[in-house]
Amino acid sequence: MTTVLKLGGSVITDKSAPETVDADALAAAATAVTAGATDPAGELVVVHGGGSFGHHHAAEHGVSATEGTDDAATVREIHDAMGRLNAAVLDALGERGVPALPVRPLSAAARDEDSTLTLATTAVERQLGEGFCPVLHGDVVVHEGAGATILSGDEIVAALARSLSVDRVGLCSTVPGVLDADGDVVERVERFADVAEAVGASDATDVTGGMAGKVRTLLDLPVPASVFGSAALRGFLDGDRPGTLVAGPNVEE
């Protein structure tokens, strides 16, 4: 079985603080990780992202998803952001025995001048074929037309879904799922237009569409997606279906 796993940026770094990574809920993160990473009866992959480290620079510079720069030096900034705050993810992870190593979006992803991604996942592949834990992160990418924008780790979420033989997804978040408009979390959608009224962006500095854009994103795969909080993150690698269970149409349980 295959896993894609997604650890938001908000659970790992203090958004509202540049570079600022959350030691101790990284540590508790990497810590639920390590059984589904070195279980040899399942296969994991981990998308993490950039939380106070990505989304801050990408942010200062106008850089998002439709916005692009054709300034190198603007693009190195972003992605050298991003690398740090990986190390800090690998770092973690390996303290505890997970055998993680990095793939690097900006040279394994681009867009077309339609938005169109291609994400090569020979890397991810051979890499679980010889059991490493792949990691990979929201990055910038070249796009045909407008210079470099930035990727979300939700997105590679996506992509990773459509391209290997994925069997489950789970994106970690800091709320428990996909909530209502009352505050309470949301069992199963199935339509956009279900939540659509309830769900928004991010209150700190996001680039890449909040709450909406993931489960805009999720909606299309074609596996079962589970949003769920930090606390639920050993239940969902032990097979439960914490908080939200996205399934849109393609999906076929």
The other form holds:
2 protein chains.
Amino acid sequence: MTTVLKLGGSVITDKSAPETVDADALAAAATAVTAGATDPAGELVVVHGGGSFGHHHAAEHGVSATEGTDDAATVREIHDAMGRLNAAVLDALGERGVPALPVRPLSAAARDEDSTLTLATTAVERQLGEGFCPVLHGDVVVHEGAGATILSGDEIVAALARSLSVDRVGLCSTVPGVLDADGDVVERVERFADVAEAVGASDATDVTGGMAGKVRTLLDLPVPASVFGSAALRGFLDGDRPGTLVAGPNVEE
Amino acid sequence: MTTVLKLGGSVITDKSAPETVDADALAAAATAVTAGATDPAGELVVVHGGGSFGHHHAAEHGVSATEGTDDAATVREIHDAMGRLNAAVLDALGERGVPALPVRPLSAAARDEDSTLTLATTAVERQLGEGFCPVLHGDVVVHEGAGATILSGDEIVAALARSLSVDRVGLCSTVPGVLDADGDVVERVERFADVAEAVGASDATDVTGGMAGKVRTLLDLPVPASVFGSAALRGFLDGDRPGTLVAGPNVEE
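Got the form predicted alone; any chance of the form predicted in complex with another copy of the chain too?
Following is the full complex, with the preceding chain placed first.
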């Protein structure tokens, strides 16, 4: 039984200030991970977004998921910022007894010319097998013909759901789910057309795209994915399906 | 044309003091990398050992290549120390114009129950292809049935020589080559028996083994490997074969 949990960058950081952890939100998320029915030791993979760490540096240098950089110093600047956020997440989990270990996508992933991502799960799988909790993050990744581009946490979730035997996928976001035009949570999305008009850009600037991109990515997955707010994190880890269930044509339930 | 260069931990750190870079030695090595005929942008993979960074923490917790730990905090302590040395190496190279990027083995590798190492080279290969210089390091790695154990830089060199299309392998050490019983450099080693009596433990305590282990590892490679001292680094990168050439039965020259 393997669960992939994405903690949105906007959930655990203050996106309005560079490199600022939202310590209360991160502590609450780490506590929920400890308290939930899902065993974080060997059954849980955590992926977190960049929030005010990665996005700040990426925007400064004009690097995005499609606009790359050949400058190693820029790559390191973005990657190191994400390393500082990753360390904060590992600390918050570790302090609460979760055997969390880092898995840095720059070291394990690559994009080819048509932007297809290859993520080697060698370390993730063995970490799970040995009872650790791998913690990945949005990162910069070397991209054929483009130097290095931004890799979102959502893309990592999708790559994990394809490569590992994953049972449950959850995205903890700043909103309680995918919202319709009236601002109500959509219970289930099976086709992008269901929500195309309602999903726009996310509140804060996000180089890796907002809810529209998230929904498109999740619709491709072989497993259903829940999109929910922080308040529902504990429930998701206990087995509930809070927020919006995104279940595309590849899902066999 | 791909060259794998190992910079020994004892070469770039002061092994007698915890977490101490030998700044002059590191600067000299980085300068040689810049000056040599081998293009560090796309043709060179650097691997460095742990020296006084990794070994210090590993020894403190009794972690070795065979004695593992289940404690995530210990794994992170060793890995983070190696990250600090890796950053110093990346800085030294980067300041001299080498487009060096980190590849952290904990994120890309795993050992199975019989200690066989799997190192995913997804990122290393794409970094080379895009003209970057991947810099790996001795690390802690998750090990089936043992938690996490120490992975030496020499083992990483061997894994790279097996997985990538590698043309040249060089190990820059504190000694000018494999020494015979009289302290003279052996020109060529083809069988372990050639040097069995002469190679003992290395000078300083090294959780990942001394010259004997190095020779055994190199004898298994599909390409010949040179073992040489710092003074010969530039010559090796210019195409010379300084020090000792270790060429085992798998080599087709």
